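One chain is shown next in structure tokens, namely the form predicted alone.
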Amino acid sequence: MTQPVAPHSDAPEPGKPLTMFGPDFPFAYDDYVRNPVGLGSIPHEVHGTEVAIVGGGVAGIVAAYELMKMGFRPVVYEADQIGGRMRSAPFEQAPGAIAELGAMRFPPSSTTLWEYFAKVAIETFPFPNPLAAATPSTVVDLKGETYYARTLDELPAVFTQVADAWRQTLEDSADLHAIQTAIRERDVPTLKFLWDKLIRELDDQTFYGFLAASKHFPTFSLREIFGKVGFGTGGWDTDYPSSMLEILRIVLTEADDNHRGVIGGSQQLPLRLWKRTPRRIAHWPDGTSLESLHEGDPRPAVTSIRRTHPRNYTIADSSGEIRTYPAVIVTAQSWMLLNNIHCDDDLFPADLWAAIEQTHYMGSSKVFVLVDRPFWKDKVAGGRDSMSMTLTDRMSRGTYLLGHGDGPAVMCLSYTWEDDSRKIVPLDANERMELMLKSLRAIYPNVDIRSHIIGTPKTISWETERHFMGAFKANLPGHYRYQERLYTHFMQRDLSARHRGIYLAGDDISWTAGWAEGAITTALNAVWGVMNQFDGQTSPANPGPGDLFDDIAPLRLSDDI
């Protein structure tokens, strides 16, 4: 349930956002993007020295855009489309009309992204989450009971005694109050101690658990209702077994409220960076951009990764090209290294192996039809909307209404994760309809959805796409040791030899996966392991997160406790 929840009494001045600052490495990634002085610069003499990227989603492409601009050759490959899980899919029927198969909406408080967004000239709107400002209405059916609201007041007094009991818990359990000034304020010191106090006590907790050791939560009805109907974007009970620090490096940073979503589609991002020609680039001429370094497209999917004389990658594409480079980043969801990828043993330490093999992907089901128009306007008996965003127990589970104007409009049937989600694999886009539509049926008995229906339907699961596996990491509780290993992994000084030069990044590897910020920000980093090796440097005036790696380092936990 969209809802503040932090004290408005003492809510620092404006001008001070929440943003996703930390908590775990709290680098201010977004001044670092938009100073002036750039992300810093390498010799002369290493000019034009290819990089490998290894996946075309949003954190390959910013990574080989800022390479670029430095003066190295990106070489970026993709499997299969620029965009990962920015995946837009158009109705050929209705021009503008999308299915957004992955990423769809974004917090205020990913403000690095929000500077690409910036620089190519992205427009949003706001998402009609469940009770969002922007939603006309909301529809929660649970256990064949349909209640329709405006707002959480207009709910049965329960929803806002399990909302109130939500905020109550952070407050008393998370320092949620504290925590939130510190990042607004920016103060490291306070945040780095309070979070690393929180890692402390609740690496090995659940979601679940967390909910059920809270005084506030004193019933399975209230967890119940929660898991069901939840926080900001609807129900998280899917994500119950996950780490509780999970679930608080969202809520406290607020990206899982406010949402906006891209006009066109968010895939337009990594694809009109892919086309973009920066203002200040070195080495290359004006005009340069990723296209054009590519002449036109991407190599395609990588087969191999080894390690060659002396310091050197040598990658294998699926045309059966071969090629080495002196430094690598992998992008793409760090499973591919376990199986679609032939990668030597000794690419990685054996623990960052154990990182990646511990890394748990969360399954995710999508699926959408075009209409006629945004029927759900329609007024009915008590000027009710005839349709609303919808949450329900029922097998649709999340259903969004995305249409602007009088035109054809595009419904998001169904929304699943997990279990949900796999309930669902099976079935083709048809049958997913069918069955979604079953479910909408017995909570709106007078609403003839299939009469409105134009197109057909666009569905996806990303656990089955051979690429992904999975639509994002979602850590287990003990799992902090293998993620501090993963994000770290971008300074190599303390690594031998045989393993500096091959970089990991992309949402898996961020302390946030499944918002494009993490992805994005770990792409920051490779990009500053990249210009370390080749003994390029940042301006003093904007120190890179290497550079100030040692005073806002993540807490290391000992294997022994």
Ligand SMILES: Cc1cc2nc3c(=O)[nH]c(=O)nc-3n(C[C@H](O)[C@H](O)[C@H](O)COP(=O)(O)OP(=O)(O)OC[C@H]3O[C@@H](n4cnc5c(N)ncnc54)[C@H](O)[C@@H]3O)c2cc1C
Given for the second form:
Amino acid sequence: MTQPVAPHSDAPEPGKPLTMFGPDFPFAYDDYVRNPVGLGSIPHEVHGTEVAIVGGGVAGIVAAYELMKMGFRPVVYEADQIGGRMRSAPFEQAPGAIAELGAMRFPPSSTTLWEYFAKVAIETFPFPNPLAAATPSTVVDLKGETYYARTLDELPAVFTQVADAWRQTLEDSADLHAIQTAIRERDVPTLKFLWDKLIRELDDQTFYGFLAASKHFPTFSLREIFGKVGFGTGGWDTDYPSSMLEILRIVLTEADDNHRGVIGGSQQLPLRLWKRTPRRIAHWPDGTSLESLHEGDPRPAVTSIRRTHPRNYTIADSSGEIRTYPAVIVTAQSWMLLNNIHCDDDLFPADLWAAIEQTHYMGSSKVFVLVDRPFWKDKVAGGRDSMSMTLTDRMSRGTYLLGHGDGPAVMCLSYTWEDDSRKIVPLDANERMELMLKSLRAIYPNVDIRSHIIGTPKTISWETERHFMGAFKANLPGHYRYQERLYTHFMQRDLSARHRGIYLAGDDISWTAGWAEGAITTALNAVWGVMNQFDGQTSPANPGPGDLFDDIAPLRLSDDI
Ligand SMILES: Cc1cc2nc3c(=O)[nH]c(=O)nc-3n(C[C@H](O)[C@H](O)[C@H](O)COP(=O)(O)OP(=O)(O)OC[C@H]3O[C@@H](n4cnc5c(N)ncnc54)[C@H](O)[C@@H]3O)c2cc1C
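The structure above corresponds to the form predicted alone; please give the structure of the form predicted together with the named molecule next.
Full complex below, order starting with the chain above.
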């Protein structure tokens, strides 16, 4: 829920916002992107050099856009559609009504993402999360008991107790206030000192184990309630087996709070960047865009990547075409390199392959329907809304009500992760809808949701999508070392020559998988890597992530401890 992590009384002045700055690699990507001197430049002789980009999600498109601005010729391959997991499916019956099948809510702390939102004039609205200010009312339905509230204090006292227990646990065991202050102040030494200590202490700990070890969660009942109602966006118990570090990265940076949705759908960001003609661009004539360089569409799915003489990568695609490049950025989920894309065994060092193989993805399903109007605003006895944003332990788990105005509106009947997602994997869209309506009928016996539905339901399970195989990475305990290898891959100076020139980027390379901010920042790392490969450089006024790497590198844990 939205309230639990209350601001500390001596919190720093407003104006120093909490951002997704670090904590693992505290580089100010937002400032880097915002700086008018640009991300760097390359020698004239290499202008026009082709760089392959595997994947046209937001990471691939940002990488392609920035490389194009530097004077490279990015060649984007996309197996599915531009946007990847920023996939906004329109309801044909109502222009403007969108089912956000992937990313759907964005925290202000994702400041690099918001730089790109601003570039392409994305408009947003406050996202109706549980108990958020923009949410007229929230219903919590647990073990057959239903509670209606507009604010946390309207719920039974045990929910406030759980919220307080969470905040106190974070203070006692994760230095919440001190780390958030260091993030706000961009105080790198303090942030690294505090966070690196937590890495050593908590890499082996699950989220559930962290709670169970807290004196503030002395009973199973409190841990169970927390699992169902959680913090920020709602229930988190399907994440209980994840590494506690994953949860802390979200909480400490407020990635899970104050969300905004994108009017017209988040896919507009990669689609607009694809068409955008940058104001300042090296080598290419004014009016050049990714779309014009590709004569309309990206190339199709990559089917193989081979290392070829003398220091190239040869890529085959599903049309049968073969092309050779001196540099490649792979932004598709890294498991694609294990199954969908044939790769040389020696494409990466063995320890990087191990990290790719150990990657753990969360499953996630969503079920959407279009309704004739936001009927949930109709009042019932006591002046209550007839329906509310709903958190429940029933099959639907989270129901979100998305209506602007009086016309057709969208209901996300259900948003689930992991085991809750897998429970519905075999079902088709109508069967899923029926199941979710059954859950909601038990909570709202007097509301006839079905009579309002006017569109064919839309659904997805990311774990069964051929080009994704999971919604987003979630590291398990003991995975820190793998993550550190993946993230730092863009620093290639210590690799043998035969392993240089291919860069991993995207959501599952980032420290904050499941958040577009992380995907974008890894794309910027890869752009720096490619620029560096071709003897390019950043301006001293705007050093890049590789320039500052040695000062702020993520902690490297020895394999012998
Ligand atoms: C259910 C869900 C909810 C989310 N919610 C949020 C949220 O609320 N807020 C937020 O900030 N983030 C959210 N995210 C995360 C966000 O969507 C991702 O961080 C971001 O979209 C990832 O971008 P990417 O470019 O790294 O990867 P992707 O978007 O996965 O792009 C990779 C691309 O590679 C393509 N590809 C795969 N194989 C090949 C091949 N062989 N050849 C060529 N192309 C290939 C894929 O089709 C895909 O388009 C959510 C994600 C999911 C799934």
